[in-house]
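The chain below stands alone, shown as structure tokens; this is the form predicted alone.
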Amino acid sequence: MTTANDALVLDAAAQDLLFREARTANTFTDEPVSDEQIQAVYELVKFAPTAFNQQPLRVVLVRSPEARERLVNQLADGNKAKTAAAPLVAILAVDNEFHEELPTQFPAFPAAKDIFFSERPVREGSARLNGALQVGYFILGVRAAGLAAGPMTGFDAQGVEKEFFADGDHSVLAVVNIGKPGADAWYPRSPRLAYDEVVTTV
């Protein structure tokens, strides 16, 4: 009998690494995360799809103690200690002026820059949607590197933007702690909706 797992090309170990066994990490070891590891993550996930091949995601790696303190001060209280202790923290934001890159990144239709994205509110909505996709891809890329991700949205977005994106053209979507999982890193796995509760055929 063929199971759902048998229908996938990705082997079971990779399925577990990326999805079934992976979850948000809340503690980390002190093993460092290198720039080379993060570059490898980006070089993988940059190929994932977005509308018009737009690439609004921007990543700030928070490494210096001074920058870490500035970031931690903007986080919800429950996120401060784990972020202060994580080997690496990434701020994931979107560039709301991403359309300026479309003529080179979407050469099949360079006029898309002006036809679809001339108005700032339209760009912001598209950047947020496609940037959220890229955040998901980034988290999977971190897992593919054998690392754990602790994504968070509990922060003062305006405060983080003021501290790290003073130009006013960027919107912060998530803060992600990254590293090897530490002791008691995981909360118990929460339930998921069953296939029949989600999928219908018409």
Ligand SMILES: Cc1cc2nc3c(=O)[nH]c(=O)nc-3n(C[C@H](O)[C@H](O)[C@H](O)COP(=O)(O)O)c2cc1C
Second form
Amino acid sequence: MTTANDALVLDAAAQDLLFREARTANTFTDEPVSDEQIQAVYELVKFAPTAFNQQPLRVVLVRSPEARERLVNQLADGNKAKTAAAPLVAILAVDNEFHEELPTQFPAFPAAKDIFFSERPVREGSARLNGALQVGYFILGVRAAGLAAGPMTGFDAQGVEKEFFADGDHSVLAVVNIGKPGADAWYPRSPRLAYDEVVTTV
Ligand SMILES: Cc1cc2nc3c(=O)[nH]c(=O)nc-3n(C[C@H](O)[C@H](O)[C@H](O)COP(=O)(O)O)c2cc1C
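Could you drop in the structure for the form predicted in complex with the named molecule? We only have the form predicted alone so far.
Below is the entire complex, every chain and molecule, led by the chain shown above.
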């Protein structure tokens, strides 16, 4: 494991909490995750950037047993048991009609709504990119709250959309289990690509 680097201004404990010691959890304790905790996560990560400040992410907290069962039915087999048992599960989707909010959310250039986003396929592509960024921000926010996230893309997206987004205007990007890590929560840490394998300079 790498150690804290003096080039970073974020304190070492926060670096560990968000990155070095944070892991993808596969089991959780029974400790509940409150709406207040998720609101605190959102109030933090909402400031992270998206193109034109478009903020396409929409979050559905799956709390009722009935809704949990409907979601679990759409998951890949390997994701079912841990999702059924997690204290909280969030469906992270994007609103492909995000452009309706642009005049208020990007007041510096309200015409962007019509100039750049009048066509649905363009909106879907932009929402997918920017929503994926927001999924990453959300995972880091969960970690900032002292919780562990278990993000998953192993599910039938059309099935989840049919169950939870009947309006046809949303695309699901990820399902995230959230809670305090339980027993044997982690798989072995996988390696990471080295700096020189990832970064080039031209
Ligand atoms: C977008 C995304 C989708 C993932 N989908 C699944 C999944 O469907 N099932 C699963 O068990 N793990 C899934 N994972 C977990 C990854 O395998 C895990 O985060 C990665 O190996 C890093 O693990 P670590 O945080 O413990 O180092 C997913 C992670 C991400 C970020």
